[in-house]
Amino acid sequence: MTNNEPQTSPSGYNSAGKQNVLIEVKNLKQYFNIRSNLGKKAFVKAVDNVSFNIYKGETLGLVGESGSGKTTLGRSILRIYEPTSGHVIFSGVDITRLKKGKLLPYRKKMQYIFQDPYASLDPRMTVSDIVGEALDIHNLTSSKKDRVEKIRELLNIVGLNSEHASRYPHEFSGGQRQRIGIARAIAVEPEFIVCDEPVSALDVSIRAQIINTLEEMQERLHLTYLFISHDLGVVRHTCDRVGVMYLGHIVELVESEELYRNPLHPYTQALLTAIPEPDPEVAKKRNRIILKGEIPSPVNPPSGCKFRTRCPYAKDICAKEVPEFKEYKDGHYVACHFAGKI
């Protein structure tokens, strides 16, 4: 992606009126070694040559089917997974080139909110220990009293009270557990947080509360989010821009409202027609696009355009040439040979 990409988020602008790039992802690849059925070495191409920017203060959404590489991309940016190749540049520093011993300051600046609030918290630790662990690692408190006060403050920010500090994760509901995970993530005062489907494991009645908490924290703490989700309705409400992933590639990236108003990639068009419509009359008139087959294996992806085996508009060129991920118009990026023609 070029650096002259139009700026879209309402905050984080520099003195020239252009928005600051917080994270640059360049040609990032994440391949996993496996053994094929014949015992030969093979690679799962979970993330394959992905490039994009994340701007300071924005929420960038990432959507796509299960297996498209969204979570792997988020974890590779934070080096939870060591990238196979490519670059992740955080505030001008290429963190993919840093040795692990030099990563600690950047661990403080970048945090992760996990999808499953039941699996992401150690059942043997109290809430105080879970939230306070990061404070201890980064030496962010000067005394036991300061530590206790900081933990109380963090719990209050996420809608919990000080009495919860001495309890264990099994004593809480799913929504409360996710709030604990959020408190842990913001404890070190990060600049950037990967929110990996933070509400997908929660009851519908709790989801709005968690989303509101994340939005309030973003404004209060000046955070930048990468928001991974299956829920296109939540993404529309929450995100400034949205990237659509398919089989390890970003196939479309644009401002949120523009994506819903004018999707250019056939995969994006299919995803948007799958959003539930509460009005029965509107639902009847909707032209639902049903994709045929399953998402192909990332071990042996199709030639050319990776979506061509399920695309109703595929032509011969789609099998022969990989479509370039390029700007179609005004900050609207898409990887399709027929963008704007279908």
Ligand SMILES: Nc1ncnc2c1ncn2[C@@H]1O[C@H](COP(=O)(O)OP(=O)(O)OP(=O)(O)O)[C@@H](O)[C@H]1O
The other form holds:
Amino acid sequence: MTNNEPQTSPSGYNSAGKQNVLIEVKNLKQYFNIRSNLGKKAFVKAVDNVSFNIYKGETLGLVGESGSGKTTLGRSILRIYEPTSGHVIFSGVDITRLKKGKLLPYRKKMQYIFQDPYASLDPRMTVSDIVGEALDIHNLTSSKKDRVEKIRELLNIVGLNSEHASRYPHEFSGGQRQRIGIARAIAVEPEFIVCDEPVSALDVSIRAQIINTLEEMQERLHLTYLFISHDLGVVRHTCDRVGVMYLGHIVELVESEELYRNPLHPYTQALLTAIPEPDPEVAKKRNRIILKGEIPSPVNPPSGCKFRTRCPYAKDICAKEVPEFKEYKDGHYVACHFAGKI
Ligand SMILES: Nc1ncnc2c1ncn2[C@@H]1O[C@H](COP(=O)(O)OP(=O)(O)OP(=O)(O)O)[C@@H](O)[C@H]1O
Ligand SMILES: [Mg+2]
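Would you mind giving the form predicted in complex with this ligand, to go alongside the form predicted alone above?
To see the whole picture, the full complex is given below, headed by that same chain.
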């Protein structure tokens, strides 16, 4: 940051009252090479030309059906998957252009919390090894004693205790394992964390506890989150803004409450139809859309608007032209030829 730039408060607002962008995603594509049934080469267009910003200090939700590309997008932003094309600009630096050797400082700033806390923890490592490994990779301890102390502190922060340090992952409950995953992620003092369905694998009764822990971490460490979830109910209360993905595209992006009050994209309207709305006034205004058919294959997606084959409002133009993802009004982005008219 140069001295001329407005100062950022921990909340992410600068002195001009505008939110600072932490990450710019520009025209990001992630195509996976596969072989089709006939042995021909083909691509899965898992993320297809996606552009959006993530503001400092916010929780940005990402929702969409299974296979819509949420995990792939999260991993491509962190370069866990090398993007096929496009840019990810972190604090002004295009990390997609950095050589592997120059990427390590950014690996430290950006972390990932996995959906399945069991599969993501090495069963042969103790909790101390798991959290300590993250500290070691980035040289974050000054002595053995400091290392032990830091691990203890991290376990305390996430609601575990120091006796847990010498135990193995299988000795913990699902919620506790997810706490280990969180401790590992925050060990390196990141600025940004992709939380990929961090509570979906957990018992309903402990989901709120883990979400609370994530929220506490965010406040304490001034973190920015990309929060991936199937559950529109969880996203509503956890996220400041929400992006809706469909077949590799973000089709709508707006502040959470506005998404629930005034969904513009028919796909978002369909997703919301499926969840109960406690406010009768909001429920009355909502278009009820029941989706027909299955999500098409990302290998051979429909022309034009990818949602058109399931959209009750589709017209000729929808097959011919890809709708631009643009600001409809005041930070409400949508990709639909008929936004505001349906
Ligand atoms: N390594 C890979 N090779 C080939 N195809 C892949 C690979 N990873 C993901 N895909 C495909 O990319 C698409 C998007 O997958 P992704 O896992 O990102 O979806 P998702 O929205 O996270 O789904 P879920 O909600 O089930 O986790 C899917 O069609 C998937 O089959
Ligand atoms: Mg996923």
